[in-house]
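We begin with a single chain expressed as structure tokens, specifically the form predicted on its own.
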Amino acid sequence: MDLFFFAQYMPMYLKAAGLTVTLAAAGIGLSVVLGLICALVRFYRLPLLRPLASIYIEFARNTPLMIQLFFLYYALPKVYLKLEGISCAIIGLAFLGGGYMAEAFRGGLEAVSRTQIEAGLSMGLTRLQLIRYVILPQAFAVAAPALAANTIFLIKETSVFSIVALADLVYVFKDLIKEGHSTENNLLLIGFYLVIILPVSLLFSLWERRLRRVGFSV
């Protein structure tokens, strides 16, 4: 085990980890918003928008992120629409994640009983108030495990960002392969992904326990 290798290249991995976390946070955040909008569109069966949301969800869930990134980074410039690697990564991750998040939210929304919705309407709640105070809290609680799994899945998917020339963790790993020390290099890559993913997993576990304590079923 070459400790000098760890000391020498740790700063590169730290910088790459920062980029990976930033891109993941932006992409996942947008995917949650996009997924929730699509789920609400399907839940309320909005005309015109509902079939579009369904088509988007199926397309996003059934195409690999790598293919989506290739399209954004290499195909769009052919029609004079050039995006930077960072923009491609965030858009691609949000596009992919939105489909998965939409399905997670759909399950949560469908778990809300019609009785509670009708009770809220009978109390004079507007549609927005009903969504805010009755539907979404229960939907988030039911969808929590799926949201956690999707978030971890999307963080792992950031491993393909290197194909759009971004110096993420995998990019640094591949760049240092020529230096040898494959064991140390692999340990650094695995270690940094664990450092990123384990806290996320623990935070979701705490969130689910809190939901159970306040009476929501997950």
The other form holds:
Amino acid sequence: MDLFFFAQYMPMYLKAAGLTVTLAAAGIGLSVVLGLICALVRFYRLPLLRPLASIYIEFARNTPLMIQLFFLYYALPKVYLKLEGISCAIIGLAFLGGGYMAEAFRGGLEAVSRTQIEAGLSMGLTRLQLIRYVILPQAFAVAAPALAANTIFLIKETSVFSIVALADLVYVFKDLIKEGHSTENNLLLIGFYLVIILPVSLLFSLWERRLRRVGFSV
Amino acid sequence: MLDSAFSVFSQGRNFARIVEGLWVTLEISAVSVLLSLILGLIAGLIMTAKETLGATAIRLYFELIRFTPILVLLYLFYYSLSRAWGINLDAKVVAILVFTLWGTAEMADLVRGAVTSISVHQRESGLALGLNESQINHYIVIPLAVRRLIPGVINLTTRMIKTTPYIFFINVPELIKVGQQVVELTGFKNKLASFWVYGFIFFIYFMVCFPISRYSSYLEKKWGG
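Starting from the form predicted on its own above, please write out the structure of the form predicted together with its partner chain.
Up next: the whole complex, starting with the chain shown before.
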């Protein structure tokens, strides 16, 4: 074990970890918004938008992130617009995640019982109030485990971002292979991912426990 | 515009190479899924059998694997095996090894979920009918567990297919790698080559995964509840 190696290359890894966390947060945040919109579009059977949302969800869920990124980064500039690596990464992750999040929310929305909605309507709530105060809190509670699983999955998916020329953790790892010290390098790579992923997983399980205590979840 | 697409795919062996890339993708997925099913079934049954130290250890180990990005596992195995331990394996073999490791962890979790989801009163009803332990397993637990397991197993297949692009990073000529080579070969003359090739590969993945995932959700609906 060479402690000097850790000291020397820690800053590079830290910087890369910062990039991974930032991109993951932006992409996952957007995917939650996109997924919620798609799920609501399908829940309310909005004409025209509904088939579009369904087609999008199927495409996002049935293709790998890597080909989505390749298409955004290498193919799209030839016919339409050029995007930076960072934009590609965030858009790609949001595109992929939106489909998965939409499915998670669909499960949650379908679990909200008819009587809850009718009770809300009879109290004179507007459609937006109904969504905000009755439907969403219950849908989120039911969808929580799926949202957690998707979030972890999406953080893991960020590991491919070096193909759109971003210096993420995997990129740094590969760059340092030539320096030797493979044990130390291996530990840093796996360590940084676990340091990012485990706390997120822990937070989600605390959230799920809280939801169970409140009695929201089924 | 369409003739540029035609020229990309008709030039040389471009189309044949993409088909070969698809074959590599499907081959590695199929072998990895098959191995994962067998090993995962065994691991899952060990985990559900008894709360022993061994079962807990297996479970923790699998949790760790499921938390680690698959690309990281792939890199660790690919570079560490050759550099640190001097074992030189073909990249394809490393890919199957890592995917099987991951797939086994996922499969074991599916098995555990399927077996523990069978409610106690199913078992107790069997006992009340005078069935013995092996009859209960044979007539009640296994049929129920298999029905709960199969949609997840089919789903695991599409997840495996969507995981294979990672082997691009260790230079296995799967779909995307082959696509990249085709683009490099034709992109100089044909400006739209990357659009057609990557668009086509995007579509291939969809055409492979969509029917499988549809079938999985059909079974889930049919057997669910």
